[in-house]
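In structure tokens, the next block holds one chain alone, the form predicted together with its partner chain.
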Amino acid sequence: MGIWPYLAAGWVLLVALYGLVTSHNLIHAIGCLAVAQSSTYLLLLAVGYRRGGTAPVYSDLTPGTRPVVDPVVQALALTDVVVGATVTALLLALTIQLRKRHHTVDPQALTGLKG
């Protein structure tokens, strides 16, 4: 497999950034940001993968009998998911207020400042 899983993560990131740059709808842009975030899950899990490894949970596995994947990056992926969810929630809240005050969710139409 070589470096292809890492490159896949980078590809997902660039696709998401393309969506962000060309977006005409803030909800769509927030979706793109979530895709960009998921590229980091891919990268983390690719870094932690061990060939033939199973989940690092020893409730039904005798320690030492099978290789396990890296639990540290899995814990980081959990943090990543939580942060992604909170960012999405706050951005959606901001979008609701924008829609109410400016009557548009197109970021390209949001040019004027309004107090």
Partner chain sequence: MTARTRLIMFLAAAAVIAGFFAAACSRLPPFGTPDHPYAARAVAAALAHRTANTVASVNFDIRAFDTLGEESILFGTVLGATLLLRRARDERHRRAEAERVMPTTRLFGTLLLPVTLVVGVYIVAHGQLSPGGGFQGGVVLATALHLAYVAADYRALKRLRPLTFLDVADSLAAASFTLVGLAGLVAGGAFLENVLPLGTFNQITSGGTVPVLNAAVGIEVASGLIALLAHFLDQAVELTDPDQHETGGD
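Moving on from the form predicted together with its partner chain, please list the structure of the form predicted alone.
We keep it simple here and write out only the one chain, dropping partners and molecules.
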């Protein structure tokens, strides 16, 4: 597989960070954070991939006959998806409340937030 998945994960992260830095809208910034989170999915897939590997849950495999993938990486990827969705939902809910109270989602206009 080589270095390509790692480069793809780095490229996706850099694109997301560029979008985050240049964002003038909180919803766009939250979307960029979600894209940055997806770069970690690519990274975990690259780490856990084994050519010809199979799931380690089959009982008919004799140990050492075929390579199996690491289930810890799969669990981390699933946890990453759940945490990413939860954080995105929370940030969007906070943005909605901010829009209701201050009538803007532009971070430049929110510099003087006080009680």
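Heads up, when I say rigid core I mean the largest set of C-alphas that superpose within 1.5 Å between the two forms. Numbering follows the first chain given and starts at 1. Because the structure is predicted, anything quoted here is derived from the model rather than measured.
**Student:** Can you give the CA shift of Gly52 between these two forms, in Å, with the two forms fit on their core?
**Tutor:** It moves 3.1 Å at the C-alpha.
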